[in-house]
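Coming up is one lone chain in structure tokens, specifically the form predicted alone.
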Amino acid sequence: MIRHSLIALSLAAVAPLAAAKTVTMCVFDVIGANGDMYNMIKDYALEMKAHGVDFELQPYTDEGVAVGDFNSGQCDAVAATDIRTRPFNRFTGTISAVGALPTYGDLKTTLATLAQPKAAPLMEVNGYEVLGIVPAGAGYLFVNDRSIDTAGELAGKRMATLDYQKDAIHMVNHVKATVVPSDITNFAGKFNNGSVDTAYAPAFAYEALELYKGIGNKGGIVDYPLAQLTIQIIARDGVLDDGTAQKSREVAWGMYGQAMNLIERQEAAIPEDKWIRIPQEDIQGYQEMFRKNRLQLRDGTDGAGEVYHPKMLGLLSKIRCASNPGASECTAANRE
């Protein structure tokens, strides 16, 4: 991080004295300006100075407010989770499709692919452009009772579910759990005070949002990624010219290692006895259940909306099958 920042400052120092373009950005971090994600966006902004862009960052602890202010024109760009930014670009918003990226290796391949210039046309949709994608960590199921370690045992359980996340609501209904509408500012409190039995979040929430309180002595974290969450930087089309927008995506991709170091430290900091390891046969069952749900959320069948972008699901399927060619889905007639 420090090395990158020094390089950026050096490049900025020798750059022509042309005025940098000023771009305001609403930045979500549940911790605010002291949070890890906010600081990562600060590093991104510093790198972008070398490309002639001066980002003015505004921290938000509620991403709904951040996106709302972006929509109302109070900032030129917004950095928030892909769950919130999905309406701006359904293609990149499908990266977090349920169970679609079971490993960080698959995520790395995906983000490397999307940072290439040939992917640029897919970054611009309906007047908005994706300027960068940074990992935020896999989403895991937190439970207040370790016996809740299979989909069947979720039936009847109360699950804190983001009320704007249609795919999660469909999944919760599929396993016959009870949706407890929540948002990113209150789901942790509901889990910690026992209002719900389960919640899903990246590992950072264990300490930052004190989810260890909700886990208590009986609960744990199911060690299988429900989804790969990302922070996506979205701007109105034309805020940056095409060349600078591509540089921006490459700068964000260059931060992958920094982001993953942070995520892996957060996951390693969780005590081993809090993880619930599930057997391989259960993992195969989860994968097939997730795949059926993705197809429903692609096609809008079985009560699901058309949430996922077919092209992204196809890309993610190819990446999964490249890393795990023996998976049954790779020869399925209805492969994504």
The other form holds:
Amino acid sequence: MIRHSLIALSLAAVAPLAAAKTVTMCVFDVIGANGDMYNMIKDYALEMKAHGVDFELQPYTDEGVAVGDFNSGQCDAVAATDIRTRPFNRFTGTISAVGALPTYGDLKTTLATLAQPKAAPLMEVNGYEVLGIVPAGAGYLFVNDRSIDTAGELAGKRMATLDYQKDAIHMVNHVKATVVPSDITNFAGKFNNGSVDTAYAPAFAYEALELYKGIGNKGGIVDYPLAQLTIQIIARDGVLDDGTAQKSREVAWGMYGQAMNLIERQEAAIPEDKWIRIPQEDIQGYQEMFRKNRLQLRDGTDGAGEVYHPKMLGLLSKIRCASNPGASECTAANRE
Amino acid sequence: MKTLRGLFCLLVVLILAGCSANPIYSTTGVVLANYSEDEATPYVMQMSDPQMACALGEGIDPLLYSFSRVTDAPDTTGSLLMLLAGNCAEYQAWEAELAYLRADYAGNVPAAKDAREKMKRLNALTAQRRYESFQRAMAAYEFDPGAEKLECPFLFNDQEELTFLLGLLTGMQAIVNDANSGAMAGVPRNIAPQAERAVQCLDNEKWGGLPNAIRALVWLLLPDTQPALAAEPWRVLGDSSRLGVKTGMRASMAVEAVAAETYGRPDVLADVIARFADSRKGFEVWEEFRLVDDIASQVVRFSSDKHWTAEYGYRTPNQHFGRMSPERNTENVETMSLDGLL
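Form predicted in complex with the partner chain, following the form predicted alone:
Every component of the complex follows; first up is the chain already shown.
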């Protein structure tokens, strides 16, 4: 299916362009118009021109402001992390559920599945439509002491937590760590000056935000993805017609390789001795703990809000069990 | 006797071969490095032709730096030559970017994609050269930009101070080029916070506000690096630009224009381009470092060209430089009645 769409896309690229529809988009990138993500969205916009859509991009270095401007009608679409775009579509906003996608292979299957035309009805909710999903890298746990390598060790530790990320707050409370409310601009400073013991971030932050300073000689990065962060493009319903919106999702899926190339480079830039490799039995413990949390965040039990969408959790569980059929969760009575 | 002399010659040749370094080569290396630093660099810094200067960087760098095989690496001149070579790659990248914007404006997607790909490759080349230039500048003054405690290097004269300052700026530019290449060059992103700290080793007033302009750019990028009592970054950038005009080296204005583009502030961009165009009246360039001002002029002009090409499909017409649209100021001009003539 994807291959067919790509052929259609290349044919469309050759065809003379009909009058393009102009769509304004607020784009979040911590480094603004000269950032990696912004540049990727530029490539997406160029591909979309072949489908008759002319995106006018506006850079934002604060994603709260980008989403705010989208809400107030200053742009027709917004590109930001799924932590911020979750309110527009809880289903796709659940891709970053804690521990739900432990490998990039599973993420690839997920994004390919969602780019199919069959998934289109799930992309339109409450007057908003998801126009595309691009990986932004897995979030990892950064610690200032290598002995903090199991969930039990996190008890009592201070952890920089995004104050608008309900699932993360629940998770931090669950492991009995202390939430230190932070935002994207100040969590690194708190980790680096020692006012928190741990923080979570994609590999990108290691170099750009100098997180190696907070790691010091004793700390490291736990080599297990806490969550898969994605950039999602959301538009108000009707900005693009159904056919073009589907094309857009296929174009965004086509960016997967480019995005992963970037992410793999960023992860490779972290020196080998900074990674904390955890043993298989600990991984199983982690997986079970994450699963319990996801169920709580799905059902709103144990003080958690109803954050995750049950259908997405079900899909992600199916994908995990297809790639790792031996996992205990695949035979559990309360499977997602 | 003849045999003895012959033996002596052989011995000398053997010793030299054993050291694998020809004394003429290493002497030439030292002479060339010193000549470059004492004579060629001041000469080039006064040039008003950035294109020729960049060609010099591309042409001379492999020759001069090859002497690092037989003597100490000539890092001071090497960093400047590589900086100039980086500019050459960037000028080509600029043309490719304008071609992309023109094709995009015309709705010619394949041509736009082709030009954009070309732009990315050239940006990767620019980033590589600039990263090399940054590393050489740091090595030249034995400065560790990653050191926990800031230890300023010993800089003995203006030329050394400027070489160090430009090295830091070039490192920052390398990050921008790398991002625009799709991260093909793999330039470490921690150069930005490192540069923010290192430029504090230089006198802001003396260097036309450039040190503070670099700091303000990083503050916008990483708000965490901004000291609590520091002024708002856009104000710092504006003040730095004014200092630059006063000093006769408008590099701060180029930094302000890049910041405005990066953070999506078209109002600031229009303003800085207008101020740059205005500054030409009665402007006195810092003669010794004229080249820096000329390179900065090109950066600002390119910012204007990008805007014009994206909006209208062509680069800034000369008489419109300083303005962001082709509207002419001819609406309110008084005219004479032609009634008597008709």
